[in-house]
Each structure stands twice: as structure tokens, then as C-alpha cells.
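The chain that follows stands alone, in the form predicted on its own, written as C-alpha cells.
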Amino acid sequence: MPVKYIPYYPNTVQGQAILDNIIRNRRVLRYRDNDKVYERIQRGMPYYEMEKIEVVGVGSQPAKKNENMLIRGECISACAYLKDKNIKVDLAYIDPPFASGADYARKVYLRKNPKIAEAIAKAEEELELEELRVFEEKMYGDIWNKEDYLNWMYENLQAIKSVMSETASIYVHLDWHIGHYVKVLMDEVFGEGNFKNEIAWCYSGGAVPVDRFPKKHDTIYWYSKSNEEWIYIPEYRDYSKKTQQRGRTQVKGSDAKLRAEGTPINDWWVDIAPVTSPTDHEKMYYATQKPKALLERIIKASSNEGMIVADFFGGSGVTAKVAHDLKRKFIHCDVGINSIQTTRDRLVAAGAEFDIYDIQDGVSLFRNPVQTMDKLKSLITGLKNEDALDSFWEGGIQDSKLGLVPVYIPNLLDHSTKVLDIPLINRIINEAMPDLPDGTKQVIVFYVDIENDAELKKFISEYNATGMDIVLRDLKSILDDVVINDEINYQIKESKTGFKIEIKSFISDRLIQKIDAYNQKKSLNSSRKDIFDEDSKENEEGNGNRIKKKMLTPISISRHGLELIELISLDCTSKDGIWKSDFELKIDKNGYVILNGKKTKDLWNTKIVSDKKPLRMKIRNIAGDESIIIIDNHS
């Protein structure tokens, strides 16, 4: 349950129409459910306790707070702790889905295993990491439909106005898919007059159609607060050669000098490059990573050094860590535990200090919403998918006295189903269960968060007609039992200079069988077609032989799995409570050592070295699942 409700606003005008805060009479978008939208802004943010999980920086202590945050949690979520706290944000830019329909992996690389590291390095081998040592895992889904995301837009553009300063700005990126729409949202949210530009982010690479001109360019809308003061500092480039000749500026009729600074940056970005080549130093191998040098410009032109500067869709992190590196104060918020590990990780090789916060909103997600839904069915027993079933239902469970009953779960990509209250509930009775199959006698509702129980069975009393029974079930109940650590087996041995850790195995059930099922998929897709490719040219030899393709070589774990690792952290400060990090290794996709923050040349040798007593260790698998032991010292 939420603690409370925040006002979006501190004093709502009594009926205003949300989609009415400029001079209309009605509402300028109409489409289904956007009448709960009103009601859920009138009933205001949710607010959950956050849980302060991690503090980050040299000297840093467990009981300081840090101005810079690393929040785990979803857009109104965070921004209902932010404007409780009383926090502003000088500037926001989000990247949110685009509503493309597309599906976004990032790419898990097994390390090299320590245990024969050293040989292959001395016989200068490399494993071939993107065939053989590389599965995708999904991070998120960015499937919609229209009104449902331009309902879910809404919410969070409100609820991110609600924390800007009166000078604040705010840039939200997006492309063709429902850019345009999103514009007439942010025209009502933050008026029309307070529009600034509309850029767009040219760029080039990528396949090519040969029926429509290639889409190459992203759409970046950028509002401010207010229309009386906002921060602009323009960005110059150099004048052209023909422009240098003449001696003038651009302007129309001037007669004025060359400015010294150059001719302003435009609204056409096309000297911005995205992050695509796998050798480019700054990728992240992170679903719809941008570039540093996009973020460099908007936060130099719309922030002073000091400034507040969040990212409610932070994803890789690159808005956080380019904020650190121009001097200004961050705040990163995203719902995937590998969006805060990725972020972590880079500010910490930054020097960055920062605080990691978790937003207990009831939910123990895996590594993201999408893999929770994922493992759903599987954890309650006897859900299968049933064709009779509208999709408004997960699924059912033959019961042999019920016969079917259907089981509704609700979306955790959609915050606005994880509260069932009276509005939820009545659209179940009076849409959903009408139309279900003759006979059904009972339908079972799981929830996150409950408004109040004892109205909502009031409310079905009253006004359930269908006949059917209404089985609540609290959903948290089955996911708080699934979270299961990875196996460590470990030797700590103490010496004049401080403790070493060697890690003898490292066990997870849970990656086992992703790479398991990834095997298995890889193998149904394989053929003797992939094999030998008699139609491509590129496969045939002068002589007309046909060249052998690569087989399919499965992912394979050795016995002791240490490739299974990518971070160890030990704190030697407390066995509970907030994490501090105090001798920390990170393993990249190759194998060597980043040591607190640090890249290094050595091959990771399965040992970890403190000059300090070690309390308690986490271990985070490639995956992003961490395990937490306490030392025992006689291990």
C-alpha cells in the first residue's frame, strides 16, 4: 500500500480538466480510460517508503545523504518522494519508450574462466565472445496501444512538472512512432507558449528501405516551466568559409561583425553520432543507449554548474554520468535492476558520490518488470493460457468442481493496475466478466496494492450481478517467496597485509536454465540449410566447393561457473543495513579486472584482496541478480 498520496500540484483548481490547462473548454484528447486518468491525478502520486539499499563514494558513510540518487522505481513513484522531500529538478530529460511495438534485449557476456584465463592469454587466443559466449536477455517490452500510452505519457509528464523549479526545462526525446501525439500532451501539460524547439537528432547507419525515404532522425520537444524566466546558454559553432569571407553574420540586414563566439548551434543536430559500433568506447551493450555528446549539449544549454539534473528513464545512465563529469547534481530513476547496476558501475569508475535508493512499492521484481510477467504463470500453479478467454484475462484454472475459472493479473508495466481499487474493480464487473463463457462461477483477481479492502468487498456485494464469484488474491504473496541467492562456495584467509577471498564456485540455478533454454532455442532454429548455403556466392570457393559454415557451438558452464561472475563487493563496515562498498571488483566482457572503479590489464584470478576485515560479500551474476553472504571467517 502506498504510505500516501501526493498532490501533483499544491493547490488543484476543483474540476479543471486535465487535459484543459490552457484557454479550452473541453478536453483536447479523447480516447479510452483517459477518464481514469483524471481520477488517479485527483487522488494524486503514490507514495511508498524508499529504502536507502546502497551509499557510493570515497569517505562516504552509511548515514550520509547524498544530493545525487540512484532511485530503483518508476517515474511517478520517485517524483511522489522527490516533491515530498521538497526536491527540485532544474532539469529533466527523459528518453521513455517510444511505442514502436519493438522488444529490447542487452547483451550477457560469460567471462573468461579464471581457472584457464592465464593459459589463453599467454597463447594469445580469444574466445569468440559475440558467437559463442553471448545470450540476449529481454529488458523491457515496448508494446502499447495508443490510448494506454499516451495515458501512461500523461501521468508522468504531470507528475515530473509537479518536481521542476520555476527556471526548469524539460527535454523529452522521441521518434515517428507517437512523437507528434506526445506533443499535443505536452501542449496542454506545460502550454503551448511555453514551447521552445523542436529538434531533431539527425544521424545515419542501420539498414536502408528501398519503398520510403530511410527515417534517420529522432525528435527531441523541449518546454520549460515558465515563459517569463528560463535558462538558455547557446552553443557556437565555427562560420563557414563563405560566411568568414564576407565578414558578417547570418542575420538578415545586419551590418554587424562576425560574432567571436561563431554561429549558433540550430535545431538540426547532425553532428552527433549514435552509439552503434560495438568498438565504440562508449557503449554499454545497453538497449537505446545514447551518446554522451547528445546529452553534453542539452545540459550545457539548459543548466548551470550545480543544478539538479534528472533522467526518470535513465537506462544506461549516460545523463547521470555526463551531469557528474559538468559539475551538476544527478538524479537517475529507472524500474530495471540493471539500469541502476550499469549507472552504478560507470559513476563509480567516475568518482561520483551518490546514494541508491529501492522504492518499496510491494513488489519483489526480478531484474525488470518484463521478466516478473514473464515468470507469473509459471508460479501460480495451473495457469494456462485459455482461447476462450478475452486477453483482459492472463489466463485460467480448470478446477474440477469450478470448472474454469479466469485469473486476472495485473500489468506491472503499467502502474496505474498495481492499485485495485473501486474504478478497477467495477470495470472487471461490468466490462470483463459479462462477457466470459456460460458457466463460470468464479474468477480470481491478483493485486499488487489495495485502496481499502473493506469497500472494495462492499462495493462487490452490492454491485456484482454477473453471478460469479470475486476471489481476491494478493500477488505479492507469490512473488515475495520466488528470489532465490545463487550458491557461493568461498575461502577467506587473513595475513599481515589484510584478507584474501578466493571464490571457489559460484552456482545459479537461475542462469542455468536461461542459458539452458537459450541452447535449446538456438538448436530448434538450426538446420543442415545453415549449414551448408548452396545459394550464397559468398559461400563458394573458386573451385565451386561449398564452404562450411561455423557450427553451432552451445554455451557451456564449467564446473565451477566463475564465468557466471561480473561484480564482488565486500563491506567492511557493517553485516547489515545500507550497503557501503568498500573494496569492490568488477570482471568485464573480457575478462579482466576493473578494480574500484579502476581498469586494470590482470585477468581476474578468483580472489578478491582487502586490507580491511570483510563483514558481509555481494556477488552480482552477468544477469544482474545479486546474492549477499555474511563472512564467515572459518570458511
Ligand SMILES: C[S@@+](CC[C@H](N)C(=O)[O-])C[C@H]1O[C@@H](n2cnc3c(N)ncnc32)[C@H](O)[C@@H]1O
Second form
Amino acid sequence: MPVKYIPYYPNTVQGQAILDNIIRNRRVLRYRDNDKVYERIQRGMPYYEMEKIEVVGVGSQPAKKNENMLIRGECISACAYLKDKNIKVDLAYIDPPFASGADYARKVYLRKNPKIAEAIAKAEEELELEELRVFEEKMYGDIWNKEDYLNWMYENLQAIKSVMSETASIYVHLDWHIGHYVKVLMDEVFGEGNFKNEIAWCYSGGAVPVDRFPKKHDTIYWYSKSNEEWIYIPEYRDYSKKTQQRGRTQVKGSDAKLRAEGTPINDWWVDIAPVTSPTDHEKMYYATQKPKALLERIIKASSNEGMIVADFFGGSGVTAKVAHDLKRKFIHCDVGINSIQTTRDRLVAAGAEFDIYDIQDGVSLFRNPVQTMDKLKSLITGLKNEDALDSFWEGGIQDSKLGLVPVYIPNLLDHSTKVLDIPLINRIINEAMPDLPDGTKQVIVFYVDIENDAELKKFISEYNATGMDIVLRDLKSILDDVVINDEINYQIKESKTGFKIEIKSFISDRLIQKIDAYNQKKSLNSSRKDIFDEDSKENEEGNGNRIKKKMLTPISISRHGLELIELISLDCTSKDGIWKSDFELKIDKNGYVILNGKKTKDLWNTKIVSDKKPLRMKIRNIAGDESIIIIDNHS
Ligand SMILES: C[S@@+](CC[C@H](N)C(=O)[O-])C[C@H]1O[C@@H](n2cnc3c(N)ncnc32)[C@H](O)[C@@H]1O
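Moving on from the form predicted on its own, kindly provide the form predicted in complex with the named molecule as a structure.
Next comes the full complex, this chain leading.
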């Protein structure tokens, strides 16, 4: 019996610890008395219609079917689909957002103006014009509070587990930001007994802090579904010179021979370099892209040829590409359209065959969820950030009669908030609204879907005792109005050898607006002091004018806008329905043509030629928006 108890700190720092937030109840983790996760898991994975939008390869022949899939949509909904179709995966690798607190952006490269491409290419040998042709756009957001992240991750892990075959493994790639917390979740979801390894992937390069050790490793957790049977094919490396010299024995003079294959690779990997250098041939210009060698090691260790390898946060498509190269089947899923396009093009170049699906989850995504959120916010007239409101509210609208009207927008990165249901409206009424400033008369709640309209309205009328009105608004209607197609002008000519389409002009209001906004931001950021400082710094190196010019020259595009085109695809099979690319021409970031996935040494010259009659043409702009037009053979 202790003599006394010395007080310590019974309360954890808010938002930091999860262990005392969790109680085990019905084998489902629960956060304090919050039942949300439990209710959502009880309800099941949200299943939406899947629209097949493109077939690449054999799938176009009616008798055959592609087993490889690219799915645009959330992990949890992709799993719902696979489960419904009884498709099991044999290996899952996921590299989800790390909760790093960052918004990831990608560089968007204007292509060379094809009308003067040769001249530009020549000029570039002398002048570094890179800065002038590049702007950035948000790709995906990674800003979460820990609890929301862990709730979300918990559901994703449960969803993935539900589609894993009995002998399957899962590898979850994270780092110091959240890895240890997710390890706890994985113990819960997969069972501590199924933990196999915590792999440290070590690398070097990048920024080095002065106040602590440089953080130079990621952590990959490997669990199997079953503790009886799983695949592990060890990889060996050669014994050290010393061991070889003494005849591959454990110690000098011993008779016991070490195994012939070499020594097995252990759980810290120091021999795989990250993809960093722009000249790296595997670089896809996708933030957080992982190297092929990393996936090669994982896929070879935990799967056999012919098995299905899935990546539900697929990014640049590294898992699908390596799985294909290693003769496995692949499923690639990602919420962002840029991921699907990057992966599609990567796999086309590799000669893979696959189908592309789009999950019809309610919001026609404007490239990706982060950009859709930004777009939505900009479209809600009068919406502004308001200091008086906490972060639950997206902001408020100042109304002359009602005063400040707080606005709630669901987080498109988190599927659970998209559906307006009783638990969510309950939270709004009982947690969020009571904290609003005195005198608030109305709130606006945007939704993507309502679970049960009548029940929800009944709940509001019975339980809303706040004295404030709740106005419900459908988010989808806002977006549908604004997605305008790019305008394509072309001329088609038929000759003995086939059809030649010349693109005359390409007008993309979406991109023009984006470039204007980028130029404005840049000119605001480059204050006179910056210019002076950079100037003098460069002057010391002897070429001050160059920097000055670079900082002040806005990005401009020609009147015909052809440098905004990334890919042209011709469907010669059908005028409607699922896309089949019979001829495609991609323009790489240096202006060179990639024809049907094969690199060429030709600069693009505004034309695309096909030996079959094109029925439809799809043009993808450099930010990833796609426009389709039916070909009029008389234009
Ligand atoms: C760290 S990146 C993956 C990078 C990838 N391993 C590679 O090597 O290119 C995370 C990806 O997850 C995607 N993502 C975020 N939330 C998602 C969700 N709920 N479902 C599916 N994908 C999601 C993002 O769009 C992003 O491409």
C-alpha cells in the first residue's frame, strides 16, 4: 500500500494523446463518449455507383474483361465496391496522407508554344525560362486534427481488411507525424498477433535542422490478415567481405556454414533512394512519390505472380506500375483526378491493360477534393473567414437583415461528413450552434447528400432549441453550374493515309483564371525589398538582371492557347459511352511528343494523325481538366 499519492498530470494535452481517449467497447475503439465512429462502422461502407469511364487494352473486346482497375474515389468506397463484387486483394500497400499539416501542391508546366517550339527550344539553351512556364496548384491536403485523422484511418483500415484475402498482407507507410498512433489502431484492427514488422525506410537529402537530429526515415507497418498463413519471400544480400573470406561461417574456426543465398534483408532499409532529382527518370512530378525499388521489395516479399496488389492511396501509381512489371494484377485508387491521369499515362507507356472507374460519390470533383473545396468556398457569395467563429464553421456571410450568418461546409476529404445525417445535425445543433456569438439568427448548412430528408427535417424541428434557423443547401448544385468545358477549335482533313486533325486554338477559362490569380499573387509577393535583396545577392555572383527579370515577368499565354494542352486522345470506336483511346498524343513538359505511350524526339506541331476515322476527341489541359467533343468530319 503506498504511503501517499503524489499528484501528477491526469489530463492529457488536448488533441495529442489518444490512449486515454480510447476505451475498448464491443471491439471497436471509441473516443471518450463519442459514438460517431461506432455508428458509422455499424452502418457500413458507403457504396456508390461506379461508372466505367475508359478501357485501355483487352477490355475493349467484348469477350474479355480487364482485371486491373484504376478507381477515382475514396478508399472506403472503392472497398465497398470490391466487397460487393467479391473481389479480394492479396496485398495492400497504402501511403496515406501522413497528417503532416501540409497542403501538397504540384507544379503545372505550360508546354512550349507549338507554333514557335523550335525557336523556344533554342532560346532555352541560353536562357533559363523554367520559372516563366510553371505555376503551382494544390493537389491534396494533409491538414487534420489527430482525432479526426485517426477516426478516418480506423475506418479505412477496417474497410481494407474487409477486402483482404485470407493470406493477404497490408503495408501502411507513415512517418513520425502519426505512425505510432496508427500502429495502435492496426493492433486493434488486425490483431497484435498479426504484426509482422515495423520497417524503417532510411534516406538522406533534403533540409537539415540545426536544433535536432535530421528526421530521415519513414515507417512502414506490416500486418498479415491471418496468423497462420501469409506470404513472406525473403530477399538476401551478399555476405560482407569478411564473412566471405572466412568461408561463410558464423565465427572464425566454426564448422557451421551460413546459408548460401546470403543474409536476409532486415527491417531497416538504407539502400533505396527517394525520388528527388528532376532528372530521375522515374519522377512523375507527383508530390510524395515513392521509389519503384521500395515497392519492388514489398511486392516481391509478400505476393506471388498473378495475385492482386492494391494501393488505395495510389498517388503517382508506383504500386500499380511495379505490380504490372512484376506480373501481378493491380488496383489503384485515389480521390484526385491528377493521380488517375498520371497513373493511367504511366501504365499506358508500360503497355498495361486496365479499366478506369469513377465513383459517383455526389460531388463532381474539381480535379481533387482540396481544389473543389477552394472552388466551392469562392463560389458561395459573400463567404468570408470570421474570427468570431470557430473552425467548425467555414466562415460567415454578413447579411444586412440577419447579421452574421455562419456557414458549414462538409469536408470533402472526409467521407463521413459528406452525408448529412442525424448524428451530424445533432452535433451541429447541440455542440456547434450553442457556441455561436450571441445574436446569431441563422446558420447555413451545406450538404452533399442527405440520408433521410424527412427524418432530418423532423429532427431539426423537434430538437433545434437554439432559436436560430437552420437553412440546408445542396453543394452539388453550386459546382455543376461552374464546370465549363474548354473550347477547342480544330480542322480535320482526310487523305489517303488517314485523318489529320490540326488544333487551331484552345481556350480554357479555368486555366486563364488560375494563371491570372497566380500572377497576381506573385506580383504581390515580390515586394520591392525582395527584388532589391535578390538583385544584390545575384549581383555578387555577377548576373543580377536575370533574377530581376524572372521575378517580375508574369506567366503569359498565346492567343491560340495551345501551350495549355497536355494530351489529345482520339476515340475511333464509339461516339459515346466508355472511352477507348485509339490514338493518343501526349506533350511532355519539354514540348516533345509521346505517341501512344512511346516517347519520340519530335516537338508537337499542333497536329494529330490517325489512320482510322476519329469519332470523338478528348483534350486534357495541363491542370488535368478534360473536354470531349464529337468530331465533325466536315469542319
Ligand atoms: C502520400 S500520397 C501517395 C503517394 C504514392 N504512394 C506515390 O508514390 O505516388 C497520398 C494520396 O492519397 C490520396 N488520398 C487522400 N485521401 C484519400 C482517400 N480518402 N481515398 C483515396 N485516396 C486518398 C491523395 O490524393 C494522394 O494522392
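Numbering follows the first chain given and starts at 1. We call the rigid core the largest set of C-alpha positions that still match within 1.5 Å between the two forms. Note that the coordinates shown come from a computational prediction; the quantities given were computed from them, not determined experimentally.
Remark: with the core as the superposition reference, the CA shift of L404 between these two forms reaches 2 Å or more.
The two forms, fitted on the rigid core, differ between these two forms by less than 2 Å at the CA of P214. Put the two forms on the same core and the Cα of Q442 is off by 2 Å or more between these two forms.
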